[in-house]
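We begin with a single chain expressed as structure tokens, specifically the form predicted alone.
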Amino acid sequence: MATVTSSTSSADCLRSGSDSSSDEVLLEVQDLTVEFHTDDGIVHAVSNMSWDINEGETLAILGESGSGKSVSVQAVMGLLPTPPAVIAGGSIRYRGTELVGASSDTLRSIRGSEVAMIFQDPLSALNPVYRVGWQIAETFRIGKRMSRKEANGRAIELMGRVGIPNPEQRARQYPHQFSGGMRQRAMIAMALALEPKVLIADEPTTALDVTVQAQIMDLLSKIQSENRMGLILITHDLGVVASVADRVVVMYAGRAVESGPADDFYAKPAHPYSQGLLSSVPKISGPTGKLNSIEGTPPSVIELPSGCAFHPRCPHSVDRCHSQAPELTAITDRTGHSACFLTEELL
């Protein structure tokens, strides 16, 4: 099961209790800080995170834009620009490997055949001068160091398989020919193409419609389930995270706010910013009106506020909060985790 704690012994703890403990850990991120070192001063992008997945397991990273949801699974693959970034403190073990500071055959031989990423933007992240069949088949020349032939073939059979309508003819067309949810299957084809442990699926749905967006989840849901994958899923739809989370972890400005079941995150939120993120979504049923939104903007990441860096926004704060920045801690008769000194009352 996985867990996001604020210290290594609480996680210890907690990865001991998992009534999944047969399932082999996967990925490990242990107190991960990564600031970005700019002229107008240091971005705090990402402060003391810790997460861990299972095989077999979907962990779902929620949080608006620009709260560190991507940066902190860039620097699992190592695909930070350094410099500007550092990254500043923690643990990244895939396996017991530690990647922070691995060499670049560390990481080479893990990136893409253990741990793969779909991007968020498919058509920036396809080369638009070559076929798509031909990047696809490019994967399996050079990490499996298969002959030409027989990569084309393997291209076209796992194009197919990622649901592309006659692939042997969409094989040989540019990613501009392809519709949004094609290019996001071709990414996900390009991905699956090593048969990686870990999948990182960062916003895999933005800009897709609703039919195309429920395709795509399904696509990667059956996927896991034949490989026993563990699927590291990075949005702010909430209605994505709500059919196929196993577990959830909320971040606000770079930190973990709230972690646990997602079962529990949709029935009872545990943190203020959580229970904002949950009321804001429309509502098929019940009255209709104005829309609920949580006030105010995200703060900046150069100069965050003193104590709880949601206390401007929250509706519940009091002195303390302004001061005091909480600790991720454990939530009495639950198996999840809050950062905020109200949990008990607002549960």
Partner chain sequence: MTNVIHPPESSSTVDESRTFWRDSWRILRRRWLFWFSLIIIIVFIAMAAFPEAFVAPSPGPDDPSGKFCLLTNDRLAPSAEHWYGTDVQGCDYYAQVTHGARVSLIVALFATLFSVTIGILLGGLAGFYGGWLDAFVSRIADGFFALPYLVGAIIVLSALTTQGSRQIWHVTVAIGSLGWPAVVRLYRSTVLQVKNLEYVQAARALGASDGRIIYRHILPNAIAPTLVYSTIGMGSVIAVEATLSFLGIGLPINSISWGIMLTEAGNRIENTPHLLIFPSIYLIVASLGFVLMGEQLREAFDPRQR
Given for the second form:
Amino acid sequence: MATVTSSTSSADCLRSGSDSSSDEVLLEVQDLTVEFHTDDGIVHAVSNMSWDINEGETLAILGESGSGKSVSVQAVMGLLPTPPAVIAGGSIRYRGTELVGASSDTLRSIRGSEVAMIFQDPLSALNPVYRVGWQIAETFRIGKRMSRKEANGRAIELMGRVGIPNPEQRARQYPHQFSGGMRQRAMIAMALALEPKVLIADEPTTALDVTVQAQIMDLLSKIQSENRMGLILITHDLGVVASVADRVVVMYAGRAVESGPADDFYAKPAHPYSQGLLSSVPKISGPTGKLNSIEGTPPSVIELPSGCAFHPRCPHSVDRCHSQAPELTAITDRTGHSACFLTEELL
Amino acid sequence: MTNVIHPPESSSTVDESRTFWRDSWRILRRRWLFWFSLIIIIVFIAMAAFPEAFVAPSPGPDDPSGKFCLLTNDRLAPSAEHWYGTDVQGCDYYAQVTHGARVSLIVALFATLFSVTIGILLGGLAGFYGGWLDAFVSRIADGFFALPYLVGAIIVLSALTTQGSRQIWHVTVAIGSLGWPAVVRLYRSTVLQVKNLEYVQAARALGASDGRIIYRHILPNAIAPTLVYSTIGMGSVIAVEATLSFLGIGLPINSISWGIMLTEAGNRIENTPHLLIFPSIYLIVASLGFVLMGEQLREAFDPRQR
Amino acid sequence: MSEQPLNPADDGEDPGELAEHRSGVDDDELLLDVRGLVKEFPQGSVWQRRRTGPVQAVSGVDLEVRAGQTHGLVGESGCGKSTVARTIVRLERPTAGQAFYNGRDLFAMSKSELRLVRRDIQIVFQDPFSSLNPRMNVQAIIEEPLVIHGVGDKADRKDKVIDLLDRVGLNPEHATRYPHQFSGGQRQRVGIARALALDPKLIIADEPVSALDVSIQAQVVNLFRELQADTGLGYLFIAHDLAIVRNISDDVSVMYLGRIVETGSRDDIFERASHPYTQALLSAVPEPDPVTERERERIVLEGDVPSPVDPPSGCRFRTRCWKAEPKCREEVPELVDRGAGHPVACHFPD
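Moving on from the form predicted alone, kindly provide the form predicted together with its partner chain as a structure.
Following is the full complex, with the preceding chain placed first.
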């Protein structure tokens, strides 16, 4: 059984020096490499990715579609389709217990009860033929072996806690009678039923309207601080997580290109990709006019560019970037890390 | 000139030649079941087209079909000389079974073509225009579904053959006219999906005529499931023809088809089981060939397999 | 940009009329004037109409789009903004209302008149994956409008497609490729090229960037801006993303449950919003800046959007409004200037 060791590998890059460092490390992903062996070739979904999450902390994994931002948590939750997916290297530890290659009993005891997950589309995650209350109660009946009556009571209580009005009445309704926001609340209730230590939210607000997005983010952050959970938010939307994230990891083409405290990232992004991404988001105030944009399109994960995967789109690329892939290294005078040869020059 | 950004070449493109059909072909060609079923189908088609190639040349001028019919040889068990034995007429049963492929396959092919043509036409119109037309076509199709298949076949066959003897085309039309409602249902539902896709809306917004929309945008994108269905259907049509002939309401008794052979053999099963066994094997293998091919096509056409 | 006049109108229509509405684009010329647009969808099948009333998707919408300008239409999902777009291009039949293009009502036109006008009004769709026929290559997709309207011969069309690909930032070699060989952003460029093929004057863009990644969104929004600067196109730009609408629009209208609640210049809406719904919407938009985010006071709306089958009486927003009073239940607030300098449909605006 592996324990949390402090090595000098890039896994430590993310061990934050912020105020939450005294808390226990709950989940730790180290040098994780996931490949998809497809007919067209090997897809390098994630390469050498490392992150960890402490009690009471919020980590945001940011990236565009195809960046591999969801892959590492899918590996954690055992949701990778195998085959074609292969965990080609690295480790995933939950409170010191190695999950890669662990027995299915070990995995079952952790997934769902210790680490829970909610998804982008709550409609497809709820079974349309059962009442919502029944589905939440089922988690109690199976996970905690409660009686039917007790489980129903707890389900209604939990629905109230996640802000579903009239929970007694709502518990008797079917998923299609819920609005998108209410469904997401029901999903959150279900994920919280077994009081997990880590909650993973994969694009939790993407399918929702802007006024509802704000409500769901508020709810997630409230529950996180009440339960002192570790919260992992995976999103492409730089705006929705800005106020709640403690730390961020930015993904590009299957690699982490920048990581560090959220405030530093938003105030002064270090990696050229992060800079381009942040400056291409249109704002609700300030000057309008031509938007900054990152030229070109994200690379195919089957044929990654040589050297730094971002170099064909990078406005600052130099010869070295074409041949050599930069490692995630510490940024001077700052707690973050960036995978760019020119980090210091560009800041 | 505008100074828009040129995205880098080929970043997200895999190779030049990937179209739907080529992608399907790439999947198909690596599957042994596809080749296996293809070989079965080719062998049977060859058998139907050129039965002479499968049967030793005729020994005399009075026996051009090479069936070696000699009444004195009736009901012989399989031997080196007569691989499948002989039938009641003393004809070589291997030659008989081989010649039977033609009628069985003709019926299967044309009955399927018949039902697919009507089905695509009606299903396409019903799905595309909707409203009353759709309601009307769908209810008629439902009516046909309510009719038990054999009862339906008996009705159609007796209606077609009020005078004269039954012919191959009667059976073909009977089977085809009972098969189209299933095609209507299938093709209509794919048309309904495709017609709401944005590229169809886009063509409509450009002022494209209905004919153009149906022919250029809907048909090529909605045809695949129907193709698969009808390939699988060919296998069952062969079996249906045999059933009808077996029941005595199918092909005229003097024609040679596997169904007829089974009918005749059924009466003599204790004494001459080989008369039943050989056409049954051919029937099953031919049906299986088409069903397997259909299954392979379905998997290759399914985008989720990509 | 040299535009060869490719044989105008082979479809038996009066070519003089065509030439007339192609000539002289004034800036600020009123291109599209929608008045009182209503669209209801009946429920049930042909056998059995449901007892419940129709879905009231759009209930009286007025809009104006001027040449060389962008009118942004924002609202949350289900507010009817896409139905407005689809009705203007006549993919849906309007229940009531008028839409004047060059002084002629699109909704009262015959099929052949409409066919002619379709050259001037094009639509760009949201989903770059489903808006292109997967069985057609890019050449066939982009030239389809020219084929349908009988413009030019084969060689002309080929040149035109190359020119269009260049204008939208794609390479001529892309013409022989199929949609699945492109990324989402590139597909959307193909969709824009198709919309530009007939040199339209007005483009209805229905959520054209919301399916795209952040870095690609910016590219496509910039492309829209450049095309407008070059050719004086008018846009009706429909989106749920307020920041993008703010970036590209000259005028903005905010929709809620089938009605426009507030309309005005970009600054009227984003700096001086006076309808409670607009204010709530603006306050909910997250900004990628933790400092302002933490300080921000959010207006949190209670409850859900009511069903468009049975919308609330009076002001449709009243069920979620913190200012609602009995008057809001009884009286539909007109969309008029109530002292804010721009029209607002609220009895108690700020």
